[in-house]
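Given as structure tokens, the chain that follows is alone and in the form predicted on its own.
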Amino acid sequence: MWAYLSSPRFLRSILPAASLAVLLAAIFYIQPRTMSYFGLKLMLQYAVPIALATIAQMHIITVNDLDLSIGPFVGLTACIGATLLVSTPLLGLLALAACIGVYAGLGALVYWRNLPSIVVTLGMSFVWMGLSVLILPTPGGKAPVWIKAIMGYEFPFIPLPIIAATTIALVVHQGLMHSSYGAVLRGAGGNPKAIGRAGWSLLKSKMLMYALGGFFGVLSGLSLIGLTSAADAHIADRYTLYSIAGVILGGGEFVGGRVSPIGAVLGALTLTLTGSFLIFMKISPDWQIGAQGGILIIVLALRALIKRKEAMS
């Protein structure tokens, strides 16, 4: 058992979860009142869109990509839901459709052109970000009541976020690591030679997984509404580097197919709980994004010495 728990393997995989562990004592340890349901509920306030931002990443990640615009993509999409989906809800669910659509002719691109992902990402960001201004020009809007009830709405015993988080990692785990297409989508990411010669379409493939990251992109801009109330163009724009963080933080790397859902919503949750964590240490919330990137150093290094270890053993 013991050579187990000392096991490379198992260490890599404890690491997103041991990370959150400590960040959370942590966070009780200096303000004892957040161990309590409102507590929990104020600082994971924005898991939620925070963690389907990160797995729209993830699913473009684990087919060697990035995007470099979920950020404004979910910012168009809070736009959207807070003004055509409140006034005219048809066209405002033919839209958020679109740019789902849009997302898997992003991957078709990507494919056919072998154009690199990052500068294709690089450009949409400015395109959704022109768009949520024309649609939004100044923040405002409305969320539609049923959203703001479903992110409203309060289980007993354990707040929303920790349920929804869940229940985010556990449905796309069991889609994209226990399931037979799901195998093939992580091998059009680790090795697409094979998939391609064992008869299945890696067009097909890359477009599936950027219209995942399109479909989750909106769910993050609608959940993200429904805490605000109200949108503006610029109400994600950091939710790029916390998705692409959340990833690694949670096990990911950029190349090989190599994702963990549970571990990038843990990832996730970790990104999250930073602000609450600089707030309590009586520190700016302009040194967020820094200390995000310090946990991030810290957790790159920790996973550096375990392949260092495991490439020994």
The other form holds:
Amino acid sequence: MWAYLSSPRFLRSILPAASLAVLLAAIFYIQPRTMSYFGLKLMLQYAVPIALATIAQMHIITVNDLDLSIGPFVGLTACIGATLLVSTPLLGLLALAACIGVYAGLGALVYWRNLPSIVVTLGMSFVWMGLSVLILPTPGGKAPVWIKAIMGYEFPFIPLPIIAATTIALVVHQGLMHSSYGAVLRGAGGNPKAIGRAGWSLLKSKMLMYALGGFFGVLSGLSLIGLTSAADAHIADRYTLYSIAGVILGGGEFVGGRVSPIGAVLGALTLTLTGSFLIFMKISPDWQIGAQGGILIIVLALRALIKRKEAMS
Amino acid sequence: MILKGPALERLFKKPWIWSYLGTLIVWLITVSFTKGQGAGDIITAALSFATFTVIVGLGQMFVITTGPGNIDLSIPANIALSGAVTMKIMDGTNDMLVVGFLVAMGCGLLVGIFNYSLIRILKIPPIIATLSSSFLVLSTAIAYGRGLKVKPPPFLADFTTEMVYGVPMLALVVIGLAFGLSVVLHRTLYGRSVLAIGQNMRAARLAGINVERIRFATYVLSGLLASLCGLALAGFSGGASLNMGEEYLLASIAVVVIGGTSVAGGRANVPGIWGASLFMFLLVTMLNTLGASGGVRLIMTGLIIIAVITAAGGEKQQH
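Since we've got the form predicted on its own here, give me the form predicted in complex with the partner chain too.
Entire complex below, previous chain first.
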């Protein structure tokens, strides 16, 4: 029993949940009133869009790439959601579908020309930002009523963000970790040569993973305006960093298709809670990103320790 | 002078030539649109603004050249921190000029050491290491520099805006810097080692190169150059602001790619950094002149970067 509990494999898998538990315990200790339906709901409000953006990033990371444009992309989908989707719903849906199509195209381009995804997505971040500014030059717009209704829905006993985060984690976990094609997709990141030799199309898997990234990016943008009611081109600029940090906190590796959807969602929750934690600690919000960076480094250090243990045994 | 066939062919084989051709074309379009008005002023402005991109681009180029996966994402945070710290120390007077400069370099040195330590000790990819450290650095800059409204010392302000026969003084200095780093890259043991590591890290190690020491020096170099950029930028724009580094994340990477440096590492190109920086600035100027809105400008900038990298193509990674 103890041998299992102290095995590197177990430690590694428990790390994301443990980081979240420690942070949550600290918050409950400092401010016991947060240990309630409304306390949790308030603190975790923005966990849904952040978790969705993190899941989007995770899909790209699975195939050994990195998306530095996810923040502006979420911003663009938020702008589309708050304008076109309200005025002409059909056109809005088409625009969102086209966004996902562009993502699939990016996957194809990166694969076809063997391009560094960092440069391509950095370029795209300008394109998304430009489109947002064209669609919504000044902050404003109005979120569709149905999205606001969904995001404002109150479940009995358990707040919506927790239910939503659990659902997202389980659905993606099922699809990516427990389906046979999911294994192929992860293999496309882990050992592309082997997957290619086995007759699977690497182009198709790259395109699909990018498209899924785009899809979850769209969901992130829509859920975001459900909370804020209005949009702005810069509404989600920080999401690029959040999403990468969330995947790492969740135990995702940068190469080799080693990712964890459940971990990624836990990582996103941890990041969301850092803000509240700092407020309760009466630390200036200036240090918020610093604290997030600090948590990131601590978790990475713990993981390095576990790895060292793994190498020794 | 008319170039003969083979000479012309050799010139077009240089990877940096395209960025200069692009610059020329974009400049010609702009000037023909304004009917020749301000043709010289545009070049002067381009030299002024491109200078800052060149400074950080050179650092990024050395980092990227050390091989696939190496990149420095902490440049914007580093610029913000160095700018804020030095402006506060110099406090608008010339008395603390030397101390301020040394402190700026100290910032760059620390950020570089911190970046490399994370990569080495935590064994994480440089992109994650430099991203995490940029969180901390930026936070420090925000906490330290909030509400900071200090004018740069007169000497620094004059130096960074001085013109010599229509050419910005700072641009001349940075041309010298680029030349110096070009010599470092091609003629010194350190520079040769950077190229060797980028081409094949294992072979470089087996050949007796201390790979880790070279990587360490490279991240420190990038940190130092980013701090230098922060200092110069604060002097040029009349004070430090916390978001003044933001645009240099994309810019530093873009000029490396457009300038003909191999993204896979092992091949660097110093003249291309200047060409690409001028191109990037003149591109925005051209779009402005043609009356493009902010949104269109952003879209065009992004698309051109993607077009250039697509045309240049990625390379098969060497093992």
